[in-house]
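One chain follows as structure tokens, the form predicted alone.
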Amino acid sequence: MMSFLGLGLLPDLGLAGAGEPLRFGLTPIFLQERHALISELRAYLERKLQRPVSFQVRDSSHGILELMQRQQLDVAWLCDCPYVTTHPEFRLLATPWFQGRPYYQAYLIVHGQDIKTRGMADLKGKVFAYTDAYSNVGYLTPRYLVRQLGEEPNGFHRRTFFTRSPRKSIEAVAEGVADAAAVNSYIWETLQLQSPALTGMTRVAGRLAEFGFPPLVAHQTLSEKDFQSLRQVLLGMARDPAGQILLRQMNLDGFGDPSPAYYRNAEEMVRRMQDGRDAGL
């Protein structure tokens, strides 16, 4: 059950050491090229927390993960695959809710004119676009599906390449540079609202596994007071008028209590692929 704190306007909450910025890491995956929205989110958090907030954006999950591991970030919005492989280092802070649930689906997409492809088995010998090697849906899931077919991921497709972002994977399929890609349903559905001409050039050929929505995590070194204050702000956004505006812009329902159970599917898939000694892990 989703738990949002606050019954109206959430009061501003100060964190310990108000002069020190809260260092928040993002990849382009969730707020792609939406610099104005990132700026508005930062201003909202600064107002609620009464302290500076510094957003650091990197072009890959690996870049953000490295900053977190070096203790150069306090908080990050991580893909679920990096979270399940490193979670002893981090604390679950909050899980976004999308379309009423703390989950998303893996979408297998092909060009809109491709009316034959129904699943991964139809893509043998085709060109496939991966997102990056730290992406669950954009890399691990399609390789897992190939392995489930009894095939080796490295030789199944005629050619593969990395795009570095889900949007670029969608563009690659739309433009015919790739025959197919696997993308996060949240990304595809959000782009369908923002750029319907782009998603309209693709077709969802398969709705694959469901996974816990990529979480917000905090480094273990973040103080308990800071952790709880930020958590309260995030969970209260759905009850705060200004927070509701930001959530609508992000196409999210809100942020809810996190649970490790949300990420068991991804964790199990990582384990199975590691047992199979997949070269990508």
Contents of the next structure:
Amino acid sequence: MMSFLGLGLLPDLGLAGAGEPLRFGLTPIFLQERHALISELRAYLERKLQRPVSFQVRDSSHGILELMQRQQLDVAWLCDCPYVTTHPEFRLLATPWFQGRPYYQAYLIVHGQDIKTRGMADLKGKVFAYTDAYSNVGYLTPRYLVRQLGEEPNGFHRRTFFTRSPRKSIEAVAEGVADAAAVNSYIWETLQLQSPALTGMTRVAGRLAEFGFPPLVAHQTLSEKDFQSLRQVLLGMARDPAGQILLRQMNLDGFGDPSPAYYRNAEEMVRRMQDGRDAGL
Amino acid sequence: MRAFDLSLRHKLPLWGGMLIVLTALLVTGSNLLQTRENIKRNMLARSEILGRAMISNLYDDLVNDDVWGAYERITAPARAEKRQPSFQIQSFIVLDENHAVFVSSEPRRHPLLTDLAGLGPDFARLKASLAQSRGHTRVVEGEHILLGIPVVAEGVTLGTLVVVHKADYYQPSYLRILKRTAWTTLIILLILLPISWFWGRRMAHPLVLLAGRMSDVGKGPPEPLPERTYPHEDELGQLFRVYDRMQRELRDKHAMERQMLKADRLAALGRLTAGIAHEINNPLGGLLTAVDTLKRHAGPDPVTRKVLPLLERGLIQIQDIVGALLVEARAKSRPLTAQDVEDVHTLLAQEARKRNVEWTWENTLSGEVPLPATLVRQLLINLLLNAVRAAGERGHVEARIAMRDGCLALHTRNDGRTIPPELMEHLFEPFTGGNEEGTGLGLWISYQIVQQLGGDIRADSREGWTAFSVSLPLGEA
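Return the structure block for the form predicted together with the partner chain; the form predicted alone was the one displayed.
Shown next: the complete complex, the earlier chain at its head.
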């Protein structure tokens, strides 16, 4: 049940500290090369919050995490980073809903001409593209699965390398640099809509796991009042015509209240991998 | 007829044309070969510059084991190449220290970690070459042209950037130049070939003319070459001058031979007539004496009286003719004076007036000239009488009498009909004359007088005028 549906009317009230911008951090993968969308989102938030909003876009989750830790950001949205949910300084703000559920999947993708690969077991000795070491789907999940096969993640593949973004992982597989990669289903499906030529060169060989959709997190230092107004704006987007247009462009259904339960399996995986000294941090 | 027997008229232009075409082909060909090498080298040099520009970043990528970073770096120029080929680069391959593929811009063709030698024979050769390169760029040519640029920083080699070109990577640029050069050569040939043709024909023309004239030598006196056939001073010019000289000498010789033949004939004729005249003259004297005696002592027989004068007149006429034929040079005479010449003028002026002929008279003699007056006067009268008769009504006659080079020069000239050449040939023979008024002996006698005085007489007649020139060496009077 989508919790945001039960919210009352969105208060279009001026928020405190109108001159002080709300600092928003993003990895670009949500809005691949779509600067117009980012500025539309920013304008939407500014209008709703009655205060300036600034966006910081970084190539990698790592860059955004750093800015958050240095308190240079109030809110961050990292598509595929399992660490934000357990980070002591961060609060869960909202969970995006995708294809009717607050979940996304880890797709194992191979080149379109590779019709044999069914799962991770078939990729022993192959070239595998990781996203980055902070990525859940792009790094932890495939290593976790290798471990579950009873193999050592380092050395299972003949060669691995980092692409620093899920889109580039898809490119690496499409162009044949890597034999396979694991990517966020939301990103693959969204790209399928935006650039079908690229995703068309890849094939989803398997669905590795399902995780709670990466949430927006706020820094603990963000005031409760700001936290709540932003939360209400986000949760109200699905019922607001302008918000609906933006959500459609983002290929999302809307935002809902986050539940820690969504993220339990990811946290469990992180814990297990850390026990195996393989967190990559 | 074989090719080498062709007339120079064709051979010179042909040879010239062939040489020009051959030269053009050789020069263009060698230029093109050179250009091809240059293009090949330039394009390789450009590829190397492009590759070297990427080296330091690739070094970082290799240090960081950043396959994707290196891939993005090498695909950017490779994509630009696909859009608009300028380097004619097929692909970039980054090799690690062990010459295995670190990443390639064509990953499906060159999969990661493939050993370089496994990519093909050219690559195997490159690998062998790189093993000894010590940080220098290596080029291998085969199916592909491979440029191996070591990825070096501060003396540490971490890998190699291989720039792969198709073996004919320079072909498009080369073909463009080839086309341009071909057009230029064609235009140059179109300009040079007609010039060569013209020059060859010009060169051959006098030679052909000369050859034609030379082959006519022997058939008669050779014709002179047209003026300025070949006015230059080279060997060919010398040849033409030699021909001219030879031609002149041959003509002179021919003329001299004819002159001598004529003189011989006239001399023989002179001897014959003189002999006959003598033989007639001796009995003629007796006959005249006999007639004279008869006149004085004969009876008054009317028949005799009637016949004797007839007989006498006939004999005297014979004596006149024989006398005319017997030009007696040794007959005693006084030396010629200017007055003698003026007397001739006076004598003939009447005849000229009668015929309405205009005179030009020029006598520069003075004092005595040691030549027999009677003979010279007779000569001058003969020539001028002829001239006045030939000039005709309202004609013009010129006479110049002067001393020249120790000789007496008589020169007459008149308008009137030109003497035809066939008549010129026998002009000085007796009874040849073109006019009906004279005895036909005037010129013959003139010739005899000149001969006996050891002089020279020439006639010239053309284009409506006729001239006689007499030159008499001075001697005893």
